[in-house]
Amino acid sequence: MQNYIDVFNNPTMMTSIWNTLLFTIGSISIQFVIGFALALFFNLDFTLAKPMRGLLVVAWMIPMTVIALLSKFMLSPSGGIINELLLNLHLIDQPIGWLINNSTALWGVILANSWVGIPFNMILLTTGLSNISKSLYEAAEVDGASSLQKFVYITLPQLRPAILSVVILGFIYTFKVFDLVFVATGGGPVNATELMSTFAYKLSFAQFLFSKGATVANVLFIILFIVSLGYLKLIRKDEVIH
């Protein structure tokens, strides 16, 4: 119990919890919106749909440490492709130190993590879309339904189990991310990207406070366990409805 009291009295603990929540919510929001848009696009019947979808999945297959190193290069203030692109589009006046600035570092790692998660969202949602019976859309067209009405009253309800899986699995996967953030920023600058996972690692293997590091890991596990229970409850509710 004393370990929990000490850990929660450490200001870095509250910072890491807040950063972990922002990192998770920000990553999931970007991944889901773009992944859903791409799933709808590639669900259309055109020739290059499958090859293009396969190319996008490559990002998901790259190890997280490689993604972190690539992100450091792409977000670099000196010659990074993101700054060069924004400068050429006249959206910024000077290069931004995405990963070395307190105010932008967390957004930098969120963008890097979203890059990996978008293909995961796209694949699961594409699978869900392919399982929706075309007869439902044909019947809606006979009734004169618009594209928006078909999306709201057919696509979204039929896709609910897939959306639920994507969001919950994305939350669990993102909440415990360690390697990407540790390699990209090491939790800095000044704890701006310190997550619970990186904080637990530093307590255990940098400060050799193993019991306190384990305490932070336990808090992380408890949060994920509660989320998993909520997911199981929602799944059972869906099974009862169907």
Contents of the next structure:
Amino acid sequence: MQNYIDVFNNPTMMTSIWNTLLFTIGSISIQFVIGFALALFFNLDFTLAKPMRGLLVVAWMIPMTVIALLSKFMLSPSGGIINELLLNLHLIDQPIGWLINNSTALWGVILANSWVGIPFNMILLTTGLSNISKSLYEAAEVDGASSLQKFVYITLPQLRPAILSVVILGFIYTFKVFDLVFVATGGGPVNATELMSTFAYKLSFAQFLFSKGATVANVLFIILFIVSLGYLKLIRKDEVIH
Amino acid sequence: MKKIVLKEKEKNHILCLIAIVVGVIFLFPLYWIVISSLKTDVEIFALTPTFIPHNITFSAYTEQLIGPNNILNSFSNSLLIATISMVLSILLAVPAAYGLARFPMRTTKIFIMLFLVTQMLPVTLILTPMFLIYKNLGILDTYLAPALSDATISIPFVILILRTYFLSLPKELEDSAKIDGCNTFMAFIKIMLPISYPGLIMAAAFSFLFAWGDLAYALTFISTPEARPMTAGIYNFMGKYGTQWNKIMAYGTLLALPVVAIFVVLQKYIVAGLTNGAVKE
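Would you mind giving the form predicted in complex with the partner chain, to go alongside the form predicted on its own above?
What follows is the whole complex; the chain from before opens it.
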């Protein structure tokens, strides 16, 4: 128990919990919105829909270490392409040190992580969309429903289980992300991107405080477990587990 | 009638065009990593970034592939670790998934729950106990340590996706094999395994890719620089080359290359597996 008291008295712990929450919520919102939009788009019937959609999934498979290197490079204040583009579009006046700046570093890693998560969201939502019976839309059309009405009254409710799955699975994966942040920023600058996972790793394997590291990892796991229990309960209600 | 057909065709063209634009924007980072690895460092830091390099140079690659500190060694380490992990996962997960799919027990639900829980375990939580176990077994600093740990991640995942896969296969096939004189085991080997090859390919691809991309296990369990896979060797590498981005990007390209190759070849299996596994469970 002393370990838990010690760990929670450590100011970095609170920062890391807060950062983990922001990182997760930020990543999930971005990847869900874009992933959903892409799923809807690629659900339309056209020649390139399937091959193009499949191609996007490649981003999900790229090792996180590569993503971390790439985001370091692209977000770099000197010669980084993101800054160059933003400067050319006159959205910013001077280059931003995305990953080395206290106030933007977390955004930098959220951006990188969202990029990886978009295809995952897209593919799962696409499956959900393809399971909706066409006859529902046909019936709505007969009744003279607009596209917006069809989306709100048919697509969204029918997609509820898929949306739930995507969000909760996204939460589980994102909440314990380690490699991306560890390589891209190492938790810095000044703990600005310290997540519970990187904090736990550092306690165990840099400071050799194994019990404290395990305590942090335990807290991380307990939060994940509670969320997943809620998810299983919800999903059982929806009766999608067969 | 003709008019409508034309309209459909136009709509198709417009949608395809949008799809290409979306694809180009989304996959731009991958283009950027490859193209930057072919630029000179001078060009990378030029005031206006070049989207197509003026001088293509392979020096970032040649320096790493030939010469004393080449990365072929860590590349083959990665390959070895990922292959061991893949073989282990397939050998253990395939029979387990089949058993769970074909022989319902009272404990099946509990098993599935347990596998789901292992999916949630943060890496940092299992690192310490595994470290101690491997130390006692004396396999720290060998390929076996990260390979075993990577398998512990992919086995439950593979079991979950393959179970749903096996469930979707017709049970009649197995029954008719039994009538022809096969026992359950032979029916599994001779009938069920061959027809479930898409599932097996996808399982193999996933477990290989999990292990290939792993950083935490390799970093913790292997301390000899020569034995480290590419992901864990990244720090040596970045320390040595600082901000020589073309070299770092070449490293990244080589690290991502097998993944992209596997993906391109096995795309349809991977996408099917992803949708199968995650939504139904």
